[in-house]
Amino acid sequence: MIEFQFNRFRAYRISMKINDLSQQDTVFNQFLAEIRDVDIQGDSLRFRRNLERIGEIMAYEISKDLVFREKPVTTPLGTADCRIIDEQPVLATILRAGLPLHQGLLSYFDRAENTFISAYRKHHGDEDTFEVEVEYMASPTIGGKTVILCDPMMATGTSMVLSYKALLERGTPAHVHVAVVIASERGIRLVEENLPSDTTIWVGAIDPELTSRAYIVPGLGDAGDLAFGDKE
């Protein structure tokens, strides 16, 4: 049982744009297959690097939705009119599992401002009952800015929604991109119901089920433990 309370939007609200990157045959799916593969997961370095590469591909795809402007660039032989991102996004990441994904995004949006949010499951005596709590956030002001809110796994969607609500303490963003590697259908629904209707979701794959402990099936397990080792 997962305890939470969120405001529900009305049934007529416009559906969010969902970009499922697994629907295209690209090298992205190779990296996705490797982070799922139990025979490869034992190599934490490779797991982290694959999350980074997935973040890099997501950054490239998200960049297609950003605003660009022309900038004259002086070369040794003249001037070239180049198109560059008009304003860098703010990269907001849920700790700790989100760090490798964040690094991949930051490799492409290398001038971005950064936000870090500590959201964790607070258990109540057993593994099946918990609440999600946001304990800490370090963030610049985000009013009027584009925010990319990322986490490798979106199981119930609770952490993503609570993190978004925490971000509002720093202002209201102009647009939010949610970037997740694997989401459950339930998590997608909760985000659709509780984030602005113009939010864009970028997801590596959408899986159908959750276990009683709210792990995604088939999923990949605990992304934080696979990247950084078991926690107590």
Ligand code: URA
The other form holds:
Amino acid sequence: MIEFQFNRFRAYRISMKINDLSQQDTVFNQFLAEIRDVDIQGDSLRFRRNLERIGEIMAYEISKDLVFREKPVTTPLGTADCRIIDEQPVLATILRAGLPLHQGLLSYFDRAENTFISAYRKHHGDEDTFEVEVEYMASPTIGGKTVILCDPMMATGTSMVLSYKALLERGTPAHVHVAVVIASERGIRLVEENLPSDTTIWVGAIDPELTSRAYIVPGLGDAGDLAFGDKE
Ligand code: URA
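Let me have the form predicted in complex with uracil (URA) next, following on from the form predicted on its own.
Then the entire complex follows, led off by the chain already shown.
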């Protein structure tokens, strides 16, 4: 098990760049509505595919922040002055709910390196109290690279912060993008307090509340169960 200290008690307020993709009316909002909707989300194939589509849109939006370079490309009829991504990001995902979102990002950043981190809620008897434990990570080195750390639901923000701290065992990234479909205000605050101040946050929605079991309200329920079925 990996244990870390949080910077919960920082006295100053940091303001990260937050891109809320639901603020503009695009097809993104249709996919977001479908994963929230109790009459649609029960179709797990559609639920996973919608998370993938959201990941694809997020990849497109994040690509606008990446560095490009010129590349002359030979066509059958001549040479075209093209621009291509200079460096592929590392896609880091928290298991298991992050997998469809990861797949969507990977569809667009198709040469990316990949990190998988297992973070789970370890309950102590009752359902309301738990700790998040990070037990396993498979990752390339990330020193000097751009990392996209994704998780569909960011409730307390603890899994995101612990996953970031775990990643640091593989080096210090040049830049971190946090990609989340639904975040709570509390989760955003914890990330702002514990990740580098130049981190960019990409969200599909920021919801106001958490239940006593740290589920986001209105949220969508349990993303892992909706995508992959119940667990013990
Ligand atoms: N994880 C989920 O799947 N849903 C929530 O509301 C919070 C965490």
